[in-house]
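Single chain ahead, written as structure tokens, the form predicted on its own.
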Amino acid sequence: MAGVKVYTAESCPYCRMVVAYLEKHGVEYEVIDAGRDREAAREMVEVSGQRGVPVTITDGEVIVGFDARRLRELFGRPVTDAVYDAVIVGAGPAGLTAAVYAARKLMKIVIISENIGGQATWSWSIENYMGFRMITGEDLIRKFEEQVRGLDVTLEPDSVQGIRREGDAYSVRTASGNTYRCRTIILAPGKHPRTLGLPDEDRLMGRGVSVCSTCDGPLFRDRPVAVVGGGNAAIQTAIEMAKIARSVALVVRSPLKCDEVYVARAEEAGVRIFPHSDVSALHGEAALTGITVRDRDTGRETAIAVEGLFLEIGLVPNTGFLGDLVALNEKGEIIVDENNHTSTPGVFAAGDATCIKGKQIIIAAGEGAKAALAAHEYLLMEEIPCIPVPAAL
């Protein structure tokens, strides 16, 4: 289909999905950079009326965010009828690792993921991963990435909506309509941001509201933002934040969580932090024009005018299309033993959804080669050959 346009920025992960998706069923297309392109980002604007990538315009319908159901009623094609070793949800470190550890095992995979990096892409920069000094999330995930396609791995822009055991196999079943069968699992699905909870929230999502600031950032050049936040993510947005935005506004809850290395630099860069607060309301029409600020403690109220709020408050485990498959903690977690099995045989589970206390990178992506390794060890015990009959004497 001719005259395919897609607004996109350079570390926005949802973008290469839907660039992805094109390239895979061969569709022509344009990528318009609006988070570099200013005229292109007013006309995304313009066009769309949202203030976050990705968004592709087609035949003049307007697809927001990576969807996987309207792009494959667009340009897609039905799977085969092939049956995977294993096929892992989320193209994550843990995901990405373990499809790289199953891979030498010449297991025959497939990764189904809506976006490649998962939290990771979301970090400006990473100081704790074992042969980098410094590296961005996006430069990391981008050697993930690299390494995986140079392997016999199948990699599917999609998200996941529903798994059932049939026998001793799995269906997998995809938001776009498509069906896997699989002989394992191995769950690596992530965590989506936390949101706010106020009124006009779901409205101006896109509009000024962001859960991803590497994504939508470079769009808020020149212009006053907001971020609530008082961990790592939120103060290290706000100090990246602060040096493309006219003013940056950092709104914690409680004390700041986060490591004390980051507490001086927010303050060189700039930053206004409005500690023991809340964002209490969102003020905007068409767009983000402010948000209101209370002070927990004398309830005192203060009103900010900003056109972009990113959201850095914690994160929930994508684990609500798993139903019963699996055993889930309190918290919504998958459960794993220390080996990476879940509570059901054949599936196996890796990452910050699961019960593994440790939420980083660098666990993650041990996380996920013990996954695959754990999946590559239930095949073979379900297959042992059988013994040889000794030939007369």
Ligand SMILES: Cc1cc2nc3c(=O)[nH]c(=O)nc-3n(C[C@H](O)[C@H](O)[C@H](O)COP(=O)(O)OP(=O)(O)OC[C@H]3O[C@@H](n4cnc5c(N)ncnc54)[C@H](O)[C@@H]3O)c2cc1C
Second form
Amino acid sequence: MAGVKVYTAESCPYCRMVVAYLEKHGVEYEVIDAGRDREAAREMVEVSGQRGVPVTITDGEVIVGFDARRLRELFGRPVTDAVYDAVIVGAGPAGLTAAVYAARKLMKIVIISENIGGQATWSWSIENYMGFRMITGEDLIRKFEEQVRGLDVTLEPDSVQGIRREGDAYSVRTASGNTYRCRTIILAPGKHPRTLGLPDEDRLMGRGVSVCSTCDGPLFRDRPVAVVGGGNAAIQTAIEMAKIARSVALVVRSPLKCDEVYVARAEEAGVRIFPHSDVSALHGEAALTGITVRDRDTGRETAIAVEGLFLEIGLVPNTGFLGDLVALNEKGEIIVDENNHTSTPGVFAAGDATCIKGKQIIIAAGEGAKAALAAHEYLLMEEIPCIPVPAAL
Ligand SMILES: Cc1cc2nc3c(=O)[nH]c(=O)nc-3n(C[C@H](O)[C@H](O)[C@H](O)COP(=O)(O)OP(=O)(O)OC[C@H]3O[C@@H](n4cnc5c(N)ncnc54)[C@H](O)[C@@H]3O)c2cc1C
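Next up, the form predicted in complex with the ligand. The previous block was the form predicted on its own.
Below, the chain from earlier opens the complete complex, with every other chain and molecule after it.
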């Protein structure tokens, strides 16, 4: 297949997945950095209508995002019928660390993940991971990935759609249509960003509305943008965007809930803060052109012209694909015990998708290590431990 072009930005994990997929399947491709090259960004918007990366163009077809099914249809090969010791779902800090521990126990494993790094890659600056006074999420994850790729681990860029028990084994079905068989599962699917629920949001997603500021932020150089949210992630995004965007508005439902140090930095950077306010409408046809901000106290509405809107309003566990495989709590998080057992024998879980306290990289990594050790122990044992399903579930 001739002339595969992939428009990317340096810090975009989904772009890395597209490139990893093409590499893995021996497809020749050209990478175009739309984050750095304004002319390339303009060309990408013209061809695809998208203001978000990755965009892949092949034989005149435009593939938006990391679309595992379409990529497999065009370039893929079926998986072998091997039975793995473990399938790890998710390549965030929990899944990648689980892979290192499992590989060191000589387990035959495959990691299936929609991207490499998960939420950690969205962090502009990590100041609480041991060994680094400050490191970007992108750089930290590159180090995690390097360590995993140095081991005997298969990494499949794909999305798990369902898991079924078949006797003593499990079968894992993916979006691209592949099925993997395994003796244990390590669930590390983390969380995904919450959206506003506004009528035009889906239509404008990738066309100005973004849930990944580190991916798409560079495409809004010299443009007016807004950020929604009041926590550390939101204000950090506003501060970072103020370095490149023409103007930045920060819309916060309640008072700011971020660390005090960021408020002063945002004010210095010229971020215009709208406290006690909601985004009540999105405007634009082909792309976002503005938002309406409503003051929650007075009901007064203000129209703001923006071309980018970054959503930083919290996260939801990625557990919908599990069906009734394991017990979840009222927040949709996987219930685990202190040894990362779920309610189902042979299924272990770690990281932000579980009920553990402290949604942080260092904790997710530690839990991933524990989950791999528990899976290894399970494979060596005849009697199988799992936690009882709570009566309420
Ligand atoms: C903006 C931001 C800034 C942050 N800053 C910090 C910080 O400074 N310090 C800190 O310690 N923590 C920080 N965090 C929190 C930290 O990133 C998380 O605690 C950590 O990434 C959780 O790791 P995880 O592996 O459990 O999940 P995730 O990082 O969410 O990774 C989950 C992985 O699973 C994949 N996945 C999900 N569903 C499926 C599926 N069905 N099939 C295949 N793959 C799937 C995802 O694509 C992803 O790769 C920040 C979070 C955000 C959002």
